[in-house]
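The chain below stands alone and is given in structure tokens; this is the form predicted on its own.
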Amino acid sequence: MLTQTAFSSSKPKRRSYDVVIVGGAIMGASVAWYLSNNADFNGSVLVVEKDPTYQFTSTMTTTSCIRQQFSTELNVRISQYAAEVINNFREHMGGDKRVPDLSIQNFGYMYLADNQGFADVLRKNQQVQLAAGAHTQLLTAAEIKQQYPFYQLDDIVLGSINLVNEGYFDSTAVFDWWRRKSCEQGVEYVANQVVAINCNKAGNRVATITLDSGEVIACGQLVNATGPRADVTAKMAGIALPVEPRKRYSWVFTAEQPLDQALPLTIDPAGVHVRESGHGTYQAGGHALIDPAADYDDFTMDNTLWEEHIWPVLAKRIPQFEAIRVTSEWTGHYAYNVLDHNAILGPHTEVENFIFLNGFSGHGLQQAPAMGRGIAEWIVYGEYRSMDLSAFGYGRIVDNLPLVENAII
């Protein structure tokens, strides 16, 4: 359960802050746990949060998982680093034992290829994986059905599945932590939103945010992190973004005859996912045929989805999946980048103080400490120390030069 300690008013105390984060779910804490935890920086950090309760925010309708099964080398790489971040939370967090301990309940994520087309992408996408150091097996139809035997796998050709590093982890937890460490060492979380967004007159830096409550704010850099309102919040200063919100359902369900063994996230190719939840519940992922931007406040249910396409691909390729339950259902947005599916990351090209970290398109859960981390150091040192990012810089969206990441769910 998230703690609401974070937010201590909804008025900054101050009227000039060094780095004004916009939203406060996983991306923004972690650009602010990791600004005030680098001994380099002493600045002041503003987080702005619309909703303290989160509720709606990708960060709370997530699936909670961790996968290295990306088509780009940079994309395998930020999740092996969040591998080891979750992996020792602990020393990650400075040793405090008040912070638990994580792990990575490693079920794999099980991509299953029905045609030779999609059966190649899975064998070029391994030889990636396998280059940055990840441990992704190909697997034909009868060598799954050996290990996983109550999949029905008559049209299936080819399979793909990582058991490293790879299934469930806490993400709540992380995302509480990082609140909590960040405010204890001076960030300022404040529930509130920003309505303005105002530039100096050379229209090149962000001089001032503007608030629902009346505040005008100086901010020395101004941090995207609003999710699936990433465009909104760029369209205040000026700036088009190709991110848009598009709706992602959940259920949640148990089985009258529950699997006997450990399910991986398995990706159907007819759009569906599910996995395990342990002790006879599992969850099941999907979203319409037509998939088009959705209103940013509609998370209403799309109640024939499930009846008409989730659970007859559920019961085809499980067939103990025929009999289940329905326990609890959902709707989240992804912050979806319609360009290329990957992160926008980094400063403006023009307005200079204006930093991007938006459009990650479902994998923006398990991006999060690489993102924060190199954000933060963006911001500290005018460059990415620990992981080269400028891949994702805005100028390709300036260019139309997308960098496609083609293993989306």
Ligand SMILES: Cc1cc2nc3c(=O)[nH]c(=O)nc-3n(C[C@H](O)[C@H](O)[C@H](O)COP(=O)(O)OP(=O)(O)OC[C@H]3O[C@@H](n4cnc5c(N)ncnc54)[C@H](O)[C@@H]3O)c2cc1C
Second form
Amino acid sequence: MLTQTAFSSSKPKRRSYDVVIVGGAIMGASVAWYLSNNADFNGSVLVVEKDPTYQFTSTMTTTSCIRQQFSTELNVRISQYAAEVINNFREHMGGDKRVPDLSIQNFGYMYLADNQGFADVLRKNQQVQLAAGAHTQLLTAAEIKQQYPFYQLDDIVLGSINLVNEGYFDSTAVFDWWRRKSCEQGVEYVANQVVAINCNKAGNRVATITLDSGEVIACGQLVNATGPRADVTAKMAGIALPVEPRKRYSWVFTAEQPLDQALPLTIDPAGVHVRESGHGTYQAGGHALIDPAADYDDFTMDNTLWEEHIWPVLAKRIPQFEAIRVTSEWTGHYAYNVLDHNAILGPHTEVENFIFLNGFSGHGLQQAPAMGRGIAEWIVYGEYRSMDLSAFGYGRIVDNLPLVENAII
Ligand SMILES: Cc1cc2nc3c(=O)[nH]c(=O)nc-3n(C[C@H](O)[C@H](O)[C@H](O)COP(=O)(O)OP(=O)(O)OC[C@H]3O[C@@H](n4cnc5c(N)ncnc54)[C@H](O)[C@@H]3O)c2cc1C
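What would you give as the form predicted in complex with the ligand, now that the form predicted on its own is on the page?
Next comes the full complex, this chain leading.
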């Protein structure tokens, strides 16, 4: 459950802040927490969040899982750090006894390949993951069947699964405690909307922001943590950003004959994924075959998608899912980086105090600890110290040099 204690007002207490974070969901909360917890930082931080209910954010419409199965070493390392934070959450939050102990429900992600081309991708990814210290195993269809007899695998040539630090975690608790503790440590959250970003005459620095309520606030650094609206925010400063909202649908269902063992987060080659959701419930996700940029405010369901695509795929892969009942459904937006499906992080190449924290598609929750820590370090020290995240810089967008992450769900 999310607490509302963070928002005391819609009106900032000051006219000027060292750091203004636009967007107060998981990414904004992460930077705010790491800044407020850094002994070398004693500046002022304002977080501006337009919707304190967070109803339509990526953060609150998520599947809430973590995996180590990425195709680049850096993304594996980022998830390793997330696992460290989750598995030691109370300690991470300074040993505060109010903070819950968290853990990862390690049912693993099961990638299924139905052709040699994708099997080769899984083999290649496994090498990257093993080299980075992950525990990915490749399984033949017979081996999968032996361990997970409920799957129908006639078309499957290879599977890939990792059972260490891979599965569900309580991302809402992480988000909530980052917000609560950073407020206790002096960060100010206001319920308001940034409607304009005003640069200096030379055009190389953000000078002020304008709020929906009319206040103009000066800022030393501006962090764009506005998720699927990241390009709208960038545009306010005259910056182009190749991030767009893409609709992703989720369904929770019960099965007439529940499985008698935990269901890995299964990525079916037909473009559907499904996972264990506890107490005989399951959560499936997917998107329409044609997947254009969505309108920022369009969260309508596609009612035919479940009947015509998702459910048939589930029932084919897991015959026990022929008789199921949907208990809830919703639509969320990925912040989708159309260049290379990877994060865009750090300062703009020309507007030097405009800092990106954008483009996380379907893996931003697990990236929030490393990304928030990295941006906080960049603000305090002018460099990434704990992990070099410079590969995600905006320069590659300008130079059109993709840093492709191919393990996107
Ligand atoms: C269906 C789905 C499943 C997912 N599953 C997973 C998963 O299993 N694991 C994982 O790691 N990740 C997952 N993700 C991705 C993850 O949820 C996101 O990457 C992450 O939540 C992004 O957080 P954010 O803070 O950048 O964006 P958001 O959560 O969208 O937050 C952006 C915030 O900015 C605010 N804002 C926007 N414009 C303004 C403005 N002008 N002024 C003030 N405030 C503004 C918004 O109101 C919002 O609160 C999933 C995403 C979706 C949609």
